[in-house]
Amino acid sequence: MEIFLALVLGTLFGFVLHRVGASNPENIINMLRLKDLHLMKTILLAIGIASAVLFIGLTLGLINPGHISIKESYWGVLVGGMLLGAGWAIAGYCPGTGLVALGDGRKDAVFFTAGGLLGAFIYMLVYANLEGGRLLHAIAGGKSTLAATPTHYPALLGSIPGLVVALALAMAFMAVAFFLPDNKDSKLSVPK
């Protein structure tokens, strides 16, 4: 059943993707330019109200604290999400937004999914080595939260409730996503 409930999730996320435009890189490019707000408006919008259902649910007991996984930090997160960013800049695709585009039938994420595949494989086969090193030591307290929440993992700010926090944070991406401007080719204040 859980497969099940997997693919059907994976597959709305995936047309999702594909309505807001997100399947073309082109869109991606432009929004890292600042030059369409309109994927990243969605972006923030989505964030902002998928947190605040999340911690509303666990809050209410709806979601079940034991489906949380909270990712360990470490200094190779950082360095693979700055790794993740270039790319996701240079390529115009994110690995979601990679596998949206393949199923559109874009020739230039066959060549994304591909080289993502063979770099996952190529850390496969040194992770080994790297499993000792710097790389893969815990910083912030590892797997921790920022708040308090009901699950098992220690909290960094353990006296504030998690609900709290969410919903500011929530707030703050849902209030960003109202302001930014509507139009596409929209300047900020960004000096060229």
The other form holds:
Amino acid sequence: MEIFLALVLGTLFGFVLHRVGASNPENIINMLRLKDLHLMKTILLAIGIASAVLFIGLTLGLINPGHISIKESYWGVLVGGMLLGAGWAIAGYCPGTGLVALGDGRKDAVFFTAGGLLGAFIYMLVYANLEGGRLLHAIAGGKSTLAATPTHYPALLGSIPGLVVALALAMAFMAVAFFLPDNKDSKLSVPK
Amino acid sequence: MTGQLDWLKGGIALGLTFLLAVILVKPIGVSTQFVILDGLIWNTFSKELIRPDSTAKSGYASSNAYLDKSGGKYAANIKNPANYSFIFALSMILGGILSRLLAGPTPSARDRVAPASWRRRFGDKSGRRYALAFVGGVLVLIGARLAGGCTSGHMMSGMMQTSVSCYLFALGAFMAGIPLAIIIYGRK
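Since the structure above is the form predicted alone, I would like to see how the form predicted together with its partner chain looks, so please show that one next.
What follows is the entire complex, opening with the chain shown before.
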């Protein structure tokens, strides 16, 4: 059953990433050089909608809180984010969109994915030297959230009901999505 | 619903996809699967890489510290590649193929070698683009593994759960990505 869900959800995710234009490196590059923010608007709206419905579902008991999975905070997250951001700007791909771009028949994505396999391998080899070090030492409460969830994860704003915090953040994301300019130049990069 | 979706339709579709994954299974993440594929390849050359270990939480241990972490979780996934996350990542390629065949945005032959911004800046030669795409891939996956997730796992899945770490991640990614993209490709 899980494998069936993996096939269906993975295919859906790849389909949607392709449809919103995220697997087209031109869109990523134009977003990062602040020329065309339509993908940024897409991402922010998606986060806002998903977050709002998730917390409403959790509050009503309709969504299994056991599915919540929070990643730890440590300085390596910031440094790793910067390394990823640099590669993202150079290539125009991130790990997921690179895979979808393979399905799009993009040859540069083959090289990106091969580089990704080498990068992951390098990290596997150096991890032993980082383990237990300061770069991976938990900060900001470790696996923490801003909004309280019905889980064991600590919430930084735990004194306020989680739904209130989450809806406020979701509305902020959606508001920014609506107000960012939608550059019509993006139509130029959309083939018919 | 042909061609590229505008941000409103696209944002709704993308948001519902992330939501559906959390409701049915767990938050979406991709970059770990590069480690699993590396491990699968490595495991065909090495007899010692992964061994059964009844004291480990996952039932497997590894001679590699990274594969051995969290109770040998990655080691176990390499021994059983038909697991949810690995099949999910592979299926994404299929999703890209399907969308292209079903009237999605289709890149031109030149777009398949290098995006237009690149060609404007560096010309049509494929070699340099492939080399730099490779270098970008190396950086992206070292970064994603150090951060413990990528754009999907940290930025999207993380922010929807209001995870604190994803704000650190997004800050780093845009702090490096925006200036570098402007330097490489220019503003115009």
